[in-house]
Amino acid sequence: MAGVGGQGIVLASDALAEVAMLAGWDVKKSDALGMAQRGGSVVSHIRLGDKVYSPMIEKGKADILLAFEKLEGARWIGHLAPGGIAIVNDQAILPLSVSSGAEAYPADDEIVGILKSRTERFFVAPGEAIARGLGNIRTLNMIMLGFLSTILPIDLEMWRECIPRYVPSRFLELNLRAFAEGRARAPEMVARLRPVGTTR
């Protein structure tokens, strides 16, 4: 997982994790937030697998890549397999050299170029603006959980159930919501990605 700071990325990710072992699998995960708190880039690494020794995916081999932010998307995309599914959220957040006038944000056809000459199977997802039509952006992070969980065998009751455990009560309908939202926009997704195993 990959985004900047204030996405939500390590919530995301704690709450991967928990679903997985709930799905009997052996989990590794370890993040790194750099400058997270100033908008900085934020990547999560989770391995999921019958037995896992270390968190760390090497570069060009992790079969999943979800991004928060598009540049990040593009940013990291080299840690893909090659042929590996990229889910890339359709936002873009300006870093400080970009809104400082130092350097140009890419265009979206330059990031799909660089999406696409890693992978053809990569889906470009409204998780923003199904965020924005919640009413709180916030909630972006358990609409790409939603993306997600349609492409993991793991069961939808096992996420209900894991779910609770990150999210304050009193925005617990929303979120759950939200996550609901992202699994009911997947279809368009899923007809262009196959299912994938776990990382071993």
The other form holds:
Amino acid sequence: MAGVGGQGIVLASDALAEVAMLAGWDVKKSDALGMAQRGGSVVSHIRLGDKVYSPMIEKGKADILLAFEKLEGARWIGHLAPGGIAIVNDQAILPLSVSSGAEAYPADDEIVGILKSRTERFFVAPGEAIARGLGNIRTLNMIMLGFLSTILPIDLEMWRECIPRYVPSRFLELNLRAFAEGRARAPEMVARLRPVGTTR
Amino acid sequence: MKKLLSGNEAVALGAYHAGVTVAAAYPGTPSTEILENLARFDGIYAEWSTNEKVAMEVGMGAAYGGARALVSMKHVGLNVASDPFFGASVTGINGGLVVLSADDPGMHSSQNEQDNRHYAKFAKVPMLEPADSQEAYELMSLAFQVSEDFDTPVLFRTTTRISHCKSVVDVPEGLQPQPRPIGFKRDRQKYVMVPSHARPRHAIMEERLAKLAAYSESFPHNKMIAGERRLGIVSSGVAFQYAREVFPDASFLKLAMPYPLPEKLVRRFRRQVDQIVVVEELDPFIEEGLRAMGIKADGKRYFPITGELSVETVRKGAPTLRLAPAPSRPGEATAVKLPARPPRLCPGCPHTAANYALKRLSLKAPGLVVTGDIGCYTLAVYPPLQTLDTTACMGASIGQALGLEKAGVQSRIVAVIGDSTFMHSGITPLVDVVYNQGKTTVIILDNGTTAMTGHQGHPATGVSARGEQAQRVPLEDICRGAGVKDVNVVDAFDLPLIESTIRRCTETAAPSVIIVRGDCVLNGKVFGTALAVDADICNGCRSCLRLGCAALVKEGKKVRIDATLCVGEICGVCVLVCPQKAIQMKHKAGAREDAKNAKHEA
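Starting from the form predicted on its own, produce the coordinates for the form predicted in complex with the partner chain.
Full complex below, order starting with the chain above.
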């Protein structure tokens, strides 16, 4: 999972790792905390399998890249295995060098070109639009998990059990709605990306 | 029961189950969450200490009194705490004392990447190092056992990838901490280190080390994993995980107690393999230990001494060592250069205006030198603010400013330090300035929290580690008490007042303090309505972009405000910067008045 500090990536990756553990896998996950969280480029590595050693994914070996922001999707695509799945939120957050006019934010076709150089199995997802529709951009992480849940071999029940542990109870209903919205809008994506693995 | 825990959470739970009743720490990435987690348990006294040295002394005292105590800090914190740490090694303890050092190879959030394993050897104490959260949990109770059995503090070393990575931990259910007898047993030969008492203690320390070396031979978590004979890997910590992945068929000796080294075990392992390669992060600590035993071992010949290791670096470092052919590695995805996204000050950050004022002053004769410190404000070193000229370690800014002044540097000189950092180690240098008749100007950027590490309390906030009300120790009282007569408190968003105050203070011959006060924007502040640029008035001069606020976006020749990022009238610094008055704010005048009133009350 890659994105910008403040987008809720640590929470999303915590929830995913816990769900995977409930589903019976060995899990390790690694975050950037501290200085990197101040609006910088952040990445979480999540590994699941029968036995996991390194908590970090080797460059070029990730099965799935869940990018919360377009530029970060392009930046981290090299961590994806060739032909792997990339789900990229259609949102641009300008780095200071761009907002100050020193550099240009890459155009959409440039970003698509970079994604394509690694994989045909990518999907630019309307995560931001859904979040704004729900009236709260902070629901983006649950929407992204909703997308992800449709291609991971993990039962929906596990997600439903796990999400309440990670969001404050007064926002639970909103977050569950966000997760469901992500899932509901995913068929188009699933058609494009062949899902991986088998349910256990 | 299976739980997904970070290394820090596992350490805290392990310490709780081991019966820790006193915990002390100063926040520092990657160690912070240990104390945050301990503070949630009943029956544990957990404090944010003013700095790591104090934390260590609190831990020592508690251990002298019979309690099990955990002191945790980031690697550089142990430099601060090293004096009492060595002291505890000399006196020994009563209740167990575990000192946790969380190192940061790769410097994710640090100013250096020192390898604190050397501290174990230096202070002659045993060291444990977990390789995942499960081991972090299990080693904690062993650490206390070792501490009490051998009458020594134990160094518990983790690294960023152990502290912050989450992995599955099997936690025994129904475990209740066992209470220990509390009481201080007077023993002046042991606890009062005058030279005549300390000399025999040194001999005791050497005997203790020999006994610990014998113990390490049978330490339960030092593990031999039989594999092929051709390659024997010695490793510890997260490096073990990388090595297991790269060399799945090799033989392994995993050390969970890397100091003192188990010599017999290592020799037995040596006999079972053709060659020994040590995979360890940073310095060749284990490698040199093996070599000192006369055992041929390589390590840094293959793997970098700088930065953190990874599966990639281990794979790349040792192509000739591999037993199985390397899996194919995909090439780089793209050669396109993308705009970088370094961390920055947040929109609405109370540090922005002060740094902007410093930037303006630095452009005017006689120039300005800004000595800096450790905190969010260190980010002002990046463009466009670029105000800081030095940053070395916690609290260094004030002494450095005095040194520059005494060397005869003619520029204006100011020290910039945060509120928590000032409490940590800014007070003694401020006293030094007063005593030695310096004229240093100290700017305390008071955002009311320890922000960079995730908003922990400190003495000037009056909030305890449990988030409860504690006694507040006001910054201005400390400064006045230290003998500074020119103490100013200014609102963090009142740019003209900040600038004029700095100018005045740097022109006087007496020491001065400027407390720039405004709460951290991320610490529960209620945002206002986003401001807007009137495009008809904006002439595209871009003065506002020099603030480095992410909400100000250049669009064509003009600037607009990103309404999703702007925090509105609780900041409004851009309103004050715009020479065309193209950014309007209705409530700004009222807000200023409130701030002034607050200042008079202070």
